[in-house]
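Only one chain comes next, encoded as structure tokens, the form predicted alone.
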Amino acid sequence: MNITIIGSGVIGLSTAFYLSKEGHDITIVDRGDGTNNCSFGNAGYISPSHFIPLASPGIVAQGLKWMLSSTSPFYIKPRLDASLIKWGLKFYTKANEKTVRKNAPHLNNILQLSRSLMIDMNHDLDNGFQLETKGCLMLYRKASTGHHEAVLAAEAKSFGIEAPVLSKAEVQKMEPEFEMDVLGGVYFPIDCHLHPVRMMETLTQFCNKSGVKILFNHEVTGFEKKADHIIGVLTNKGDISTDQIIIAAGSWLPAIAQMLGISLLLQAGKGYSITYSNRPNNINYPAILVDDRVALTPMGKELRIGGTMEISGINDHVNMKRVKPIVDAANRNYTNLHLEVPAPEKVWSGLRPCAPDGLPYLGKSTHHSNVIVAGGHAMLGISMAAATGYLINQLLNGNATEIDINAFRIDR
């Protein structure tokens, strides 16, 4: 088939791994150059360990209070936005025990999947991503915070995942280069690291090797339609005739998928990150910092630190009243760090493409008979992606899937 993905980020470029394998004729198309999306600059975890939903119980009540303070985690921006607004709505609807309980298996298979076939390309692609399987570590300095993940280490173990619970000498046994100002941590062995950028270079060198094109600049403006067939993608530089079209805009899929009657719930959460080169000594495990939702990860020389979940629309500007917070609670628990506060031009931002449910949009058209539709991975898109690439492929092939993606669907 000629197929057509729309998206030349991490879930992109996955799903054109596996199709590549098929023999179909492929055809990427993105709006930007490929340099700078949310696949590049985010913490290259896989993170199996993130199986409960961001609508979780709590959220929306910790949430609100966020708001009253400029330098918080998470921000909403007031507007009147009527897609917000329904998001908003949906967001706090979901956000309780029952929800959690229903979607979390099935996050929690699609996490599991994904981080075995996700070791097996980096694997078939030389080790092109410097992926790591050495864990990550969540650490807490707060006792209710301790409490809380001492209780999800316990709701791990349900799905087979080991998550021992550590004390403050125990995490700083694992850090002995840095003087640790935390209380204790939670050590999830199953998670994995990537360098983020090296994995996008080697997808994409790999794309080019096996004969998919990959239209940078190409801003798509419609459809050719024919009865529920969708046999052309126009854009501003030329259509593109095609058999099957694969909507993977991150962030903007809402805008994508509305030009062909689709209507999904999605809204931008924007995060920050900062890359530290050439240090002379470097963590030795990726680390949440729970209670500033802050993550480290270590990428040879480079140091990555990164947070915040920013809802405000469509932008690349960077607040940097959010940037310091996420410094400054890096140095608090890791005292010796000395890291400092870059300028505004040194800080990446991207935009998390975040369901009001917690879970990824996976699944054909209702209204097509030739469109799929993979979004809506928030801040998982990594962990998820090899599972989202191979699902696919095994949804074009009519196999049946891997895992039940029915809790996926894009009209639930």
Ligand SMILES: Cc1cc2nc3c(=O)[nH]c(=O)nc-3n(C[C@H](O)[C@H](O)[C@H](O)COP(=O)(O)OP(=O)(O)OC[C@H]3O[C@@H](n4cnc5c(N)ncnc54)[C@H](O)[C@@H]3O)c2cc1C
Second form
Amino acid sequence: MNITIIGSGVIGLSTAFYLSKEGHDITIVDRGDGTNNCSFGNAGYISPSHFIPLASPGIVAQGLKWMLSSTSPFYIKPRLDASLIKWGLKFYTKANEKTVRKNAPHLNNILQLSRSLMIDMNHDLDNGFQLETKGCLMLYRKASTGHHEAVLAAEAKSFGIEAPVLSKAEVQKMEPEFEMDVLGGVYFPIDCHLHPVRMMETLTQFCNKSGVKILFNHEVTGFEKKADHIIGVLTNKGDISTDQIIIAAGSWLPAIAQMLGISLLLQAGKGYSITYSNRPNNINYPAILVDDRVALTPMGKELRIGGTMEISGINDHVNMKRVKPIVDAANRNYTNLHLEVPAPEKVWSGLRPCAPDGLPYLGKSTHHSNVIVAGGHAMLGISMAAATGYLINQLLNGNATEIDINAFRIDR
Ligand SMILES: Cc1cc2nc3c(=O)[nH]c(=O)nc-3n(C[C@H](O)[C@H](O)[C@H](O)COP(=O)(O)OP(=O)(O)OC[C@H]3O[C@@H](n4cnc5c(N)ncnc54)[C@H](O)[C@@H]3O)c2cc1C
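In place of the form predicted alone, output the structure of the form predicted together with this ligand.
Then the entire complex follows, led off by the chain already shown.
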């Protein structure tokens, strides 16, 4: 088959990884130059621990509180935009216990499958992702946060996920080089982390070696249809004839889907990261500072810290008022880390593709015979990438999928 994948982020490249092994003729089209998209500057976590969708009880009240502060980790820019209003209403109606109970098992299934596939993929590619399987810490300074994390740890056990609750002294023992100012933590040994830039470079090299054509600087502008079949992808640099299309366009998914008459609710959730190079010493474990929603990732001699979720449309504006609290939170928890607030041009920003119910969109278009949508992975795109590509391969082969993906269907 001639397969066209739209988007060369982690979802597009992981899909190419599995499809290329079947001998298909694959073309990836991306309007970028292959050096940046959301898949490069993220925290690099593979997080089966994140089986609770973002739309969950308490998040709306917390979000409204955060909206009042210009330095908080969450912000929605008020706009008179029909798609934002519909997305907000859907998020609001899904943020309840019943939906969490329904969706958490599906998230757990895809996250667990993806963890094991990602480890295999990294192994196949000679550890090009610099993947480590040492787990992740959830750290807190507030007793109320600690209580919430302990409840999550108990729920994790019901999914077979080990999650010991740690005292301050136990956390300190895991990070002997730093003075930890925390109340305690929860340790998820199942979680992994990798170096996102190395992962993207390794997957791109794999594609180049395997005969997958990548057309950078090609923007998809439309499609050529024959009844319910798409026969061509139109780009600003010419047309590509195709037998099958996979749309993996991250936060631009609704715009591309709209060209095909498919309506999808999705908002870009901007986040920031800062990478400190050549550190004389580094933290041992990746950690999420839960009170501040900040993530720290050790990557050899590099330390990456990141956070914030700004729903403010598609833009790469860096708001330093929200960047400084990320650095401050890291220094507050690791008191002798001494990180400096960087100049704005040193701050990376990326757009998480956020579906309102916290589940990805993964499935065939009901309007077309040869279109598959793969997107909306929000804060878990690295964590779910391998399973997404693997499941798409099973869908295309007409096989039963390894896990039930009905909950991810695009017309839900
Ligand atoms: C601060 C931060 C930290 C994060 N940390 C983690 C983490 O630790 N673990 C985790 O699992 N996830 C994390 N994420 C989320 C993760 O990065 C994303 O879910 C993931 O990168 C999305 O991948 P994607 O391939 O769907 O989209 P992208 O990487 O954005 O790729 C989409 C591609 O589509 C292309 N495209 C768009 N429109 C067109 C068009 N018209 N024509 C051609 N090409 C087009 C774009 O140019 C882009 O290259 C984080 C995100 C942020 C912002």
